[in-house]
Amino acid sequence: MVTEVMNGLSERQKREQEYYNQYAQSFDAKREIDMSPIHGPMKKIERRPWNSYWATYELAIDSFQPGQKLLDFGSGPGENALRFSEIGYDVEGFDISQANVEVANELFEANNRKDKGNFQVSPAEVLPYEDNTFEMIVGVDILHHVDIPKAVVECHRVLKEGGQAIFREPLEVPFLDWIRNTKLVKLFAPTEASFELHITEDERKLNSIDVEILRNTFPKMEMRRFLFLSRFDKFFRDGEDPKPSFLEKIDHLLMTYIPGVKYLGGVVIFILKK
């Protein structure tokens, strides 16, 4: 079945597969993975509710119950899956790239977690799992790479009744993205395919139509928005900087106390309950 599915990939899927087969070559499975977004909240050392990645992990932490299975929806080279296993989940993951799957398995073995993670090659649109398998599904920057209507139906199918899926995704903000896509801004912040910037040829931000598809499949949907002023971090802040972002903190305050500002947020966490 999996072989048949992989042989029937669309041209878009083949481009994504080739990109990530090449991208995986730059990932060292023996590198140390930053666990601070997990250890901070779990050990009550630090929380960053203004950071969309930390907030995604914290949602998975808050929902955890021993013995639960989590699907890392588009697991890449496995660093997010390793963090979810640190919480305590038994992790399954899939990726369209064979190279990514190999690196993820190596990463778990290098961290003595081989019994806590299992990875398979698969597209998001046809998953190799039984119905009602997972209590938790988490996808980090994945839906904007896939056929959303098909992938969301599969997500709903493999999620258990009473379970939830969490997706962190870029979201189109019409006026701001119009400015973002002007030639002048693109000179300083390109949008073309790039390994350095981790941009594929076919990826795109989610739009209002995609949001409605998610809502129709998961009527009990919640959205939390991020990234307004912190859009400008890319111009003067190293993307690998481990310190908290001042602009993200400002965004969090603005969106908390001035509700309308949240509609300018270019990143959203979707919380989908079945």
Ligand SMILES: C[S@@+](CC[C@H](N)C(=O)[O-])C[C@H]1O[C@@H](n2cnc3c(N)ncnc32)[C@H](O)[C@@H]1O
The other form holds:
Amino acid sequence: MVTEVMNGLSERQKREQEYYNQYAQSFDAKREIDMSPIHGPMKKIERRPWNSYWATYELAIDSFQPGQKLLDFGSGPGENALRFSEIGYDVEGFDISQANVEVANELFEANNRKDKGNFQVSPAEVLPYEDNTFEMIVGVDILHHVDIPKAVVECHRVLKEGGQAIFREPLEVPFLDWIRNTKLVKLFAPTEASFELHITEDERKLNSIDVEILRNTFPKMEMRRFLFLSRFDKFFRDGEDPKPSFLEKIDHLLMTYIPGVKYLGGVVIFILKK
Ligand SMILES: C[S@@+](CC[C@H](N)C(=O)[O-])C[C@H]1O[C@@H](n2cnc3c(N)ncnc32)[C@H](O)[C@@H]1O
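Mind pulling up the form predicted in complex with the ligand next to the form predicted on its own we just looked at?
Complete assembly follows, chain above in first position.
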């Protein structure tokens, strides 16, 4: 069945697969994964509710109960999956890129977690799991690479009744994106597909139609917004800098206390309940 599905990939799926098979070469399965976003909140040392990645992990931490199965939706090279297994989840993951799946499986092996994580090649649009399999599904930066209507139906199908799905995704903010796409701004911050910038030809931010598709499938939907002024971080902050971003903190304050500012947020966490 999986072979059949993989033989019938669309042109878009094939381009994504090819891109990520090459991009995956930059990952070493023996690399050390930063567990501070998990250990911080779990051990009550540090929380970063203003950072969309930390906030995503914290939602998974808050919902965890022993014995639960988590699906890493579009698991890439497995870094997030390893973090979810650190929380205690039994993790399954899938990705359209064979190379990414190999790196993820090797990463779990290198961390002596082979029995805690299993990864397979699959498109998000046709998943190789039974109905009602997972208590928790988490997807990081994935929906904007896939056919959303099909992937969301699959997500709903494999999620257990009473389960939760969490997605962290970029979202269109039409006026700000218009400015972003002017020639002048693109001169300083290009948007063309490249390995250096980690941008594929086919990825696109979610728009209001996508949000409605998610809401129609999961009527109990909640959205948390991030990234307003912190869009400027890319100009003077190293993306790998482990220290908190000052602008992310300001965004969090503005979005919490000033009505309307949250609609300028270019990243969203969707919390979907079945
Ligand atoms: C930006 S990466 C995110 C990976 C991972 N979630 C992470 O945060 O590291 C996007 C991922 O989507 C995968 N992908 C693209 N199109 C896909 C599809 N149709 N089905 C499944 N995975 C897909 C790519 O192979 C890539 O691993």
